[in-house]
Amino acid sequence: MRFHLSEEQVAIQDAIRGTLADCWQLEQQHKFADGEADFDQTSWDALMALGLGSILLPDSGMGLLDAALVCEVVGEAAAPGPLIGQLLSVAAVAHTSHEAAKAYLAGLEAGTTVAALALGESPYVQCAKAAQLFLAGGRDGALSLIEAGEGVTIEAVKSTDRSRPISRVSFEGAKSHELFAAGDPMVSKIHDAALVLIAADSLGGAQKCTDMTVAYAKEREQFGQPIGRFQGLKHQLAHMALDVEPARAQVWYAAYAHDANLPDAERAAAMAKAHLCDVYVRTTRAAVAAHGGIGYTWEYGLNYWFRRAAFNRAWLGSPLQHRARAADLAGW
């Protein structure tokens, strides 16, 4: 049993981190947030050029743990784009026997066909204006791939998350391909994978905010010394680190349990989603408070992670809902 990442997994994270450092700096974030687009082609193409679209293919030799490591770095950068929807659409289409849907697999894998996630009952979908496909369905229903175009209505709304703008979407009369019927184990497996990837995105964002705050505490001076030397702030930074670091194991275990088909995989996914989204919100709040006045400014940029944390917390169910599910799954 290994308790750390392999050299290949570390290299994948470093490659994504370096790519996003080149194409998704704070300047690009501000420009994107001030615009009307819900998709950034440059950063998307750069990520897809790394081959991320193939991670969840059955013959890739990788699995949800590797996809979670990718989403962790993407969350760390608060990068745009429907990456979670793209990865899960590749997985769903690769496993289905629906021949018409399989025709989309090559484009999804390359990233030239963009797919957004429309799971659950919510009408709100990230990056809907840019999507050519939507992976849709409820946990208790069928899982379908819906084509953008006739029958799909998209109304952009002002969203909290400025890194992944959302729209209100309806699919009445849209062309749909049923990938898996209601009751097929793949339906719940895709839903659980989505929960784990949202938890991974939250982990990356929480770690980023902790690192930003520690760096600021070492640099900002008051009364002739760095503010990080003051005991009150030291405690606050320690609490942030103690909140984030143990949660990392929870995400990794949930992804591993999913890949290994362990009996508690569904519960582990629910717990990871619930806990990491709470950790993310707490960490971003603490980061803003520790920064003082500059943390509240638009220019400094902490708000991107705070807003993303708020969206992740609500996406596909609140922590309260998933803790209730986890309790039911444990037979409590």
Contents of the next structure:
Amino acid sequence: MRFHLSEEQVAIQDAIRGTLADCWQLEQQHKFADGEADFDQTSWDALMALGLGSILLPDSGMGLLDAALVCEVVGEAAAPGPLIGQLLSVAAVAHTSHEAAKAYLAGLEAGTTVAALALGESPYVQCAKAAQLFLAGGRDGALSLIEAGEGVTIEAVKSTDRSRPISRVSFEGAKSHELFAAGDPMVSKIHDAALVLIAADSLGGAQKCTDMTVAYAKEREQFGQPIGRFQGLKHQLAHMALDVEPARAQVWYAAYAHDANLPDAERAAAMAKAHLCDVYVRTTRAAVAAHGGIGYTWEYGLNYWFRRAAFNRAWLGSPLQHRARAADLAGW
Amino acid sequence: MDLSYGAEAEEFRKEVRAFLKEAWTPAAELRGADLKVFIKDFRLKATDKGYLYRAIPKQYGGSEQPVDVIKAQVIREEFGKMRAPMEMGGNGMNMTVPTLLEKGTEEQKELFIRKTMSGEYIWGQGYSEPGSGSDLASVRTKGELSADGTKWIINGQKIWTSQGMQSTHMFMLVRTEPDAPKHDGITYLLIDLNQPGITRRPIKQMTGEEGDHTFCEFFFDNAETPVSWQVGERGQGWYVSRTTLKHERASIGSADGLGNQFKKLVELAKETGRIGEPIIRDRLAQIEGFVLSHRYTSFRLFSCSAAGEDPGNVQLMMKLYLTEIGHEMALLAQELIGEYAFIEPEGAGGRGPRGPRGPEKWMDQIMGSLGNSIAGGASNIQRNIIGERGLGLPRDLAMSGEK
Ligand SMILES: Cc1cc2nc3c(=O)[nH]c(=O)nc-3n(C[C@H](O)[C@H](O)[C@H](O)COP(=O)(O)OP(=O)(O)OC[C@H]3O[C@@H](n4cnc5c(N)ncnc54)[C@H](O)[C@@H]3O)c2cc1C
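Alternate state requested, the form predicted together with the partner chain (shown: the form predicted on its own):
Below is the whole assembly, all chains and molecules, this chain first.
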């Protein structure tokens, strides 16, 4: 029985945290948000140089849990790039028997070929301008890998989430490789995995906002006191932590259930997506409120997480939609 | 991660099952005193096998087993499945015995541990007073040495003592050094409650619990206890009591209990024909999001404890988390029972003779969930603990002297 992180897992998270600290600070966030790009080569290369592209290869000795731990740290930094799409494309291509698609594996794994996540019915796709491939398809349909280029129309949209800008994308007559046919269990597994990774990104973001707020409350003084001494605020901060920290184990469980093929894996993914996205939205709201005026500025940066929370919440289905699925799956 | 317990644990499980199959087969006709004898005998056998009283040395009647949280869990699961009695519960086992094992004298261990294990001694927790609740270190019940220095003479009042009417003994915090700073003037005493200087009175609870089942207040009027029943040094009682509270906190959070209660809430939604309503389904799943977080966090705590690693802040959160989930369940239950809330359930308060109980029985949970936000450290105190000890925020000025 083991249900907490190993030293190695903690070390990997620290390594990613350190890598992002070198290239993705508030300064870079602002610059990126003000620009037109939907992708940042420097931070992407730095992450890929850590070998993240191979986590979901079948023989890596790792699994969705490890991928979730990575996404958590990336969410913490609100780093750009279609990491979830990339990791899941590697997993899908590695498992498919579609030979032509397999040719992409090496580039995907290395991160030199960038793959964006285009699951579900939504026309909005993150980092679409930068992507060479799109992992696409609905839960009830086939799962396909679509090549950028002819037949793929990309129309940039002004995004709420400034860390992962979106475009409106359509795939009329694009070159597509069907990785898994409709009804293949891998289709729903990939969808579930995406939900777990969004939950993990949300966990990281919520933790980061809590940490930023706690740090600010220790340093900001009013009435001659650090504001963190005032019980009204202290209790709000305690509730932020109370919302985030116990939820961490729910992300772990959903990822573990997926890796271990437990019968409740699909439901655990839906529950984790719903719960963590709610937590993320609540935490970012609480963080802004607890900061006072500075929290309401663009300059301070909290809004990057706030916006990312808004995206994650609606991405691939809202909490209400996933809870409705979870209710059905429980046979209620 | 791996939620299986491993081959060794599964072997051990077989052993426990075999034992239970043989030792726990009370005949259906066993009742009353005969059943009590059977249970007592069963506990002795289970202790012999090393399944019960594992933390207690053999010389005091325990089975003195090395710490093994996985084995302990397997035992809980198997005993639970067979509905076999585990250790005696209550304050005595949860608080008095651990405190004595850590801080008691040889004489105290000899005097109290066996009799507490057998249920002969039942302990009340004498901490709260009318003027001292959250600010526990302000207790005023007074202890003075008798002229010959052999006895403590006690005067004052304790209140809200759970199981107080059944208790034979009490562990209590008493002010013995009125001039010392408040945390350093308290002594931790054990006392026999059946003596002329003590009057007890039950206090009826909002749930309807009363008589022998409710909490009560105690008046001490020159009550006496031997100096040899003092645990730890004179004036150090506050620090002795910290052992106790830690044990209580650890035993409050129970994931299985919460999970079962949630299942019953889903059943209630089915019984009342509301399970098909989208709003009800969403509220249930929303609450379940917290129930699952609580459940998997207890796995995490369990896993850390098995590995001897510190789980960090999250352990400070479990009591408040459980309390808050209990409130959410109560609110939904109140919607679901609708007009059944008009009816006071049979045996209100969950004890005493009961007739058939319909959905109105949820009134017990609806009221009882409030007890959790008060007993064992009120919710605001939990929030302070999370904020100050957990997040490292500066201490409240009023509480800056707290230890
Ligand atoms: C069912 C039940 C069983 C109990 N069993 C026992 C028992 O066996 N033995 C025993 O000794 N006691 C027992 N208690 C008593 C319990 O420990 C106290 O009620 C509790 O510690 C709160 O103290 P109080 O009632 O004096 O409330 P107070 O301390 O007066 O608190 C009242 C309110 O003020 C808030 N408050 C107090 N201080 C602060 C602060 N610093 N910051 C913010 N808010 C604050 C509290 O959160 C609460 O909301 C029991 C209580 C209940 C309800």
